[in-house]
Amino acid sequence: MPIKLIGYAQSLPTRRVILTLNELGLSYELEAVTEIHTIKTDDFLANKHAFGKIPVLCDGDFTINESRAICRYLVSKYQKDAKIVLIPDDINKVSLIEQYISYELSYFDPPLTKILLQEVFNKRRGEPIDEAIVKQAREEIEKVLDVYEKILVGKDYLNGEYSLADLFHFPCAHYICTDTQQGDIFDTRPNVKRWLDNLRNRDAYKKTYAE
């Protein structure tokens, strides 16, 4: 039975999971959600997401919901036969990837959600955009960003080697790239800008945004 992701493709939480999808090499099905309804029913509630929310994955009889969790699933249970180490055996590694996850969730995202509700999703509902919330988003994450370029000083990856720590980061600034007018916060840094690229140019990149 083959693996199916439940999901809009292209929502970020949703492209985090094909991301890892795609870069373990496996198949999936993606059953699309276009109505959210769907996922507001007694059955989804009970048996999919408890919060009625999307990705969900469902690998034969198991099912496991939040993206993260599920990227970390995946790995757990796919990386040995893939030819790709997200998450190493190393403790000290894995710690270190664990503490970067921590500042993509924490610090990193939060500021460009922010600009994502307000350049992307206000805008295809007619709503007016709040400059002052993109403003005081764009000053939040230039001060992140400042962090992530000394991280970053002589190294490729977060963590010296890619891992999931650095796809996790990827879909909410591909997003903020492609889709705002404030894509420029990472190219005027040469070490968050490197790194992005180095992201951008992976096959299992291309292929996930070529969908």
Given for the second form:
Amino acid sequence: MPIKLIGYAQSLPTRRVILTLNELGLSYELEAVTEIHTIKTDDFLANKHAFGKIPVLCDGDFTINESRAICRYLVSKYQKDAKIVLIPDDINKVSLIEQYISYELSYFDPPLTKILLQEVFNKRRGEPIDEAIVKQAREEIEKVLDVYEKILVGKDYLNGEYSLADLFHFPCAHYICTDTQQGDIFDTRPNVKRWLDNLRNRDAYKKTYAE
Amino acid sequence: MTIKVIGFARSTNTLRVISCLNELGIPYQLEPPADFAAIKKDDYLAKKHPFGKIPVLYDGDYKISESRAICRYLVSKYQGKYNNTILIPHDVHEAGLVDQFIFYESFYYEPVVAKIIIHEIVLKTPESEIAKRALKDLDKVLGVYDKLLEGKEYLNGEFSLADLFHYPCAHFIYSSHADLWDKRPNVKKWLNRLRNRDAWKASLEKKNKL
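The form predicted in complex with its partner chain, contrasted with the form predicted alone above:
First the chain shown before, then all remaining chains and molecules of the complex.
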């Protein structure tokens, strides 16, 4: 039975899972969610995601949600058959990757999400952009990226070698570049720019974003 | 060499790590910084945590930060070494579900409880709009948790890292909002089990001593 992914191809969390599926060379079926009300039904809440969110992955009888948990599950189960290492075996290396995953959740994603909410989602809904929020979020992410610029000195990827931590960062960063006015925050930092360029040139990323 | 944790015993993030160490029976030393200003100084940012946060854990020369990453490291390295407690199961599917519940904690639970803690305990503005809205949000979240815990003692059936992660935050606001938790029978029983665990009681002793 093929892996089934319930999600929306352009959504950031769904992209995170698709990137991982593509990196691992796994085939899957995307069950596209086009209307929000379908993920808020009692059945969906009881059997797919208690908080009514996508993506949700069904692997045979097994159902799991939350994009980063899904990705880690896919790596745990399928990495040994793949040609790529997203999470290495060495405990010390893995744990630093987990640290960078926590950085992504705690410091990187939140200010970028604030910008996306204003410049992409509010705009789409015909609501005004709150420039004060964009300004504050931009100041916040600039400080975070100054830290990343130092972390990436002499390195192509956060932990030296490519890992799941780098993959997790990409969807949000890429969306800022393609759909907002704030992409220069990455371009003005040479190490961060090199890091993102390395990622977007990977075959799995080209495949994911071509779809 | 003993594990060293830099952090404040009264901080929710540090308590997460202390609980984990206690659950796994790992010996450690807690080294609190002088004060909150100390963790924003250049030396700390350069050597301990570039975002000026606690906790930070040292295991010999190895350093790791971010409480949930630290706990995963401790489980990977020490689970089963000092006692039989399993915080992340070996089965890939069960581990995946524990992970899923850890993200529920990160995204739906902790941000809401953190707002209440900040406004009620740190800023002492319990009547603020943010605190009031957060309490309403928490009410809805606990409604979901009550369903998740139906017929189960813990989120994934057996006690896991996911349950452990939820308790420190709850501890700080439970007494001022007991009705929110207790009106939900499954949540009430779950919290009771968590607060009565020996490892949590030992973590509280640490908090009360320092």
